[in-house]
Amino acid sequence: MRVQARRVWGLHLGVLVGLGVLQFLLPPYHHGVVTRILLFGTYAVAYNLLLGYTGLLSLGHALYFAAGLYGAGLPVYYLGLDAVGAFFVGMLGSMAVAALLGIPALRTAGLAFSIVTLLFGQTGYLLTLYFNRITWADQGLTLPVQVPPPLRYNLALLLFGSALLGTLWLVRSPFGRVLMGLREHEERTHLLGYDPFLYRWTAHLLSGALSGAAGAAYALLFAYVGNAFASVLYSVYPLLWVLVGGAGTTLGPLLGVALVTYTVEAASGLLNAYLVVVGIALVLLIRAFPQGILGSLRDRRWRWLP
């Protein structure tokens, strides 16, 4: 077990070190792309905690990303709050939203949970339109914040690394084992004395807070807040990222974000209807790796992958 644990932690630390070195090799354009991948990778890690380890399919997670985005961006724009304070306002605001909405949403299960979260997510999007004098809706707000690209990259890497290692520790802890037990067999886990609602609500809370942290960081590092990030597309994206990389694997979300991002980049340079090409490529990928890339590799070869 100790050898396996060293291998698991060594792999994750090695990936983070590799990402740290990568910044010195990338041209300026890809430097910015990878920074975004790290931020959306944090968002995908948060989503994976709910889908991959708890078995809950949310279709409204953009609400939490946007809560962090607006929670950090609006105080900076209107009140002149400093970036550190704004980040924590955004993350804690998203956590509060997840705590409140998790109570009614987790009274449902399966498809009903997905529909309820979709409704919550769309309500959040409509609120950004209703209060467009404050949010400027799809036009968005440009924040008076300037972050040099090297600092931006390293802050995004710091956030992603914290999310990755925190999730790795969590899913290997007794709490994480209970979440996976609920995912596999709720009744049996309940009979062992664990409260399904409490554990799922806590996972939902953590996922919402981490999604909000990613949104707040995006607003502050790229100095922009817009309601496109509250749309249903940004609830579908994390689902796609996690399914491609491997639901229930710690490194799968990052791999999924990177593959989808660069597939879109490559296809959009070839033709206008690039989403058709992206869709076909992703369908073929999912057919070859039904459990996602790392999920399938774990089933076939690397069973020690968390």
Given for the second form:
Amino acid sequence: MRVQARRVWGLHLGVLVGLGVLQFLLPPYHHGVVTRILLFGTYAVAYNLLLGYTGLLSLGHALYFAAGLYGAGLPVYYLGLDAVGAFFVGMLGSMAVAALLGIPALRTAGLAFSIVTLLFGQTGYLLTLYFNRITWADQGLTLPVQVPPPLRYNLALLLFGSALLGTLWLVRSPFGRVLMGLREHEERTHLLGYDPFLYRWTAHLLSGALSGAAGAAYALLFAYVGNAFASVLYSVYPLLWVLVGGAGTTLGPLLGVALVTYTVEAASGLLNAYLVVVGIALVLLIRAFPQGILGSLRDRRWRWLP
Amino acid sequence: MSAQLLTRREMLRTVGALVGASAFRLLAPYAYAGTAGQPPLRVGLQAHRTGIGAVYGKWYERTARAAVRTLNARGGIGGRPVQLVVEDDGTDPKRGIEVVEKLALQHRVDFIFGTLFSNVVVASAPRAAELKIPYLVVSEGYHVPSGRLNRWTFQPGITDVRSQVTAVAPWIVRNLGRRIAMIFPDYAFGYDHRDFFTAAARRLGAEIVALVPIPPTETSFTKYFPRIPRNVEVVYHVMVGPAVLTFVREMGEYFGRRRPQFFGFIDSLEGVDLASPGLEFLEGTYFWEALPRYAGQYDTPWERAFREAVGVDANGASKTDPRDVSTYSHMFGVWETLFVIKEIVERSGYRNRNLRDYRAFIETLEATERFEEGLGHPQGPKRFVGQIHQAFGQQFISRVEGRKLRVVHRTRIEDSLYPPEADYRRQSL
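Switch from the form predicted alone, shown above, to the form predicted in complex with the partner chain and output its structure.
All chains and molecules follow, beginning with the one already shown.
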């Protein structure tokens, strides 16, 4: 057991060290691409907490990403708040939204949960339109912040590293075991004395806060706030990333984001209809690895993967 | 079958062809007048090949290619051949940022230009400034002249919405009526219309009786029209995106014969054939155009040369496919922007991607006050206000007659001016 724990932590720390070294090897353009992969990787980790470990399929997670984005961006733009303060405003704001919306949303389960979250997500998007005199809707706002690329990379890495190690610790903790118990067999877990609602609500809250942190970091590091990030597309992306990488695996989300990003990158260089190529590639991938890449690898070879 | 040997005549012909071909290959580099041996100047087009801006994007790209061909045939820029690099941004702000990085860092272009949709522009502009590369947009939005962007972002090839509505508002109020309802897309492009037309019309004593924003994802519009009071005198409409044809048709069905006057921005019908079924009701209504779509309405040698070079017929459609209607009132901006790059590169002595040369380019452009009408500026002369990085030009008002647009009024540059609210020149480079 202890050998396995060492192997697991070693793998995760190794990945983070690798990402740290990578920044010195990457050409400038890819340096920027990987910075974004780390930010959206954080968002995917947050999503995976809900989908992969708790078994809840949300279709409105863009709401939390956008809550962080606007929560951090608007105070910087209108009130001149400093970036560090803004980051926490964004994250806590998103956490508050998740805490509140979790109450009605988690009274449902399964498909109903997906639909309710989809509606919440769309409501968030429409609010950015409704308050267009503040948000500037689709056009969005340019923030008066500038972060040099090396710092940007390392801040993104710091955020991603905390998210990754945090989830790793969480899913190995008794709390995480209960979440997985709920995912596998709700009634049995309930019978053992665990309150399903409370555990799910907490997981939802953490996932919302972490999504918001990713959104806040995106706004501050790339100096832009706009409602494209509140659209349904950004609720579907994390689902795609997590399914490709492997739902219920800690490293799957990052792998998924990286793979999807670079498939788009490669295909767009080849032809105009690149999204068709991306779509076909992803369908083939899911056929070959029904549990996502890391999920399938865990089933077939490395049973110790968390 | 017998193996047939080459006859002497065939042999001579083959050898002659080979010699001719190799001579052509030797001479080919000299086909560009005076650009032989010079390193190319690379310009990057941030194109909307896919997404909501795809119709515009297709024509922006065709126009860019035509302008580059024309420039290269006439000696390139500063004696250097021009090379065009195109990257699709999917009309998406996140991808837009990536495209700016890719063009600047991977393709190592000298300038980035040609972006239309304001969400992509506003998201990309900070990255262009950070990477210290001039970013010349063709977007119409008020974001450039408002001072909300930065010193590296310019809009020298197309006028902005605020100047367009400032120029046409007096004509509308005087000729069409004073009780006006506005229908506009519920996104930033629509807000520029809402805010600046409302202000301009009220100054002229007109009354805005209804504001009807329409969400960007809407596909059916009938439910919005009842919000317009029946006693309205003018309906002012502007829409963009894939559903514009449905919008115009449903507007016709709703208002029927007893209708108010209509004034539209041609954006509602860019890329759409005015003779399309269902658009009959537009007969007798008015449109703003930046450059008249139908040939002969602004008849200058430069406009004819531009139309010919891009491959547009007399009805504003592609010469190879009459159903493929262009975005004629916008795409000239791409052409003009490339000629602005040419003029400023040559006047500033820009050579390489370094801060000193870029400074010379930016300061020369900021000091420029006029672009003369000519091959590089077929839409007409431009006044350039360096402090807000924005060009001002003439506008056209056209009436639909016999399913075509006939120009009834042309505004002067002075009609479109407004006091600048910013000064980019104070920002450091």
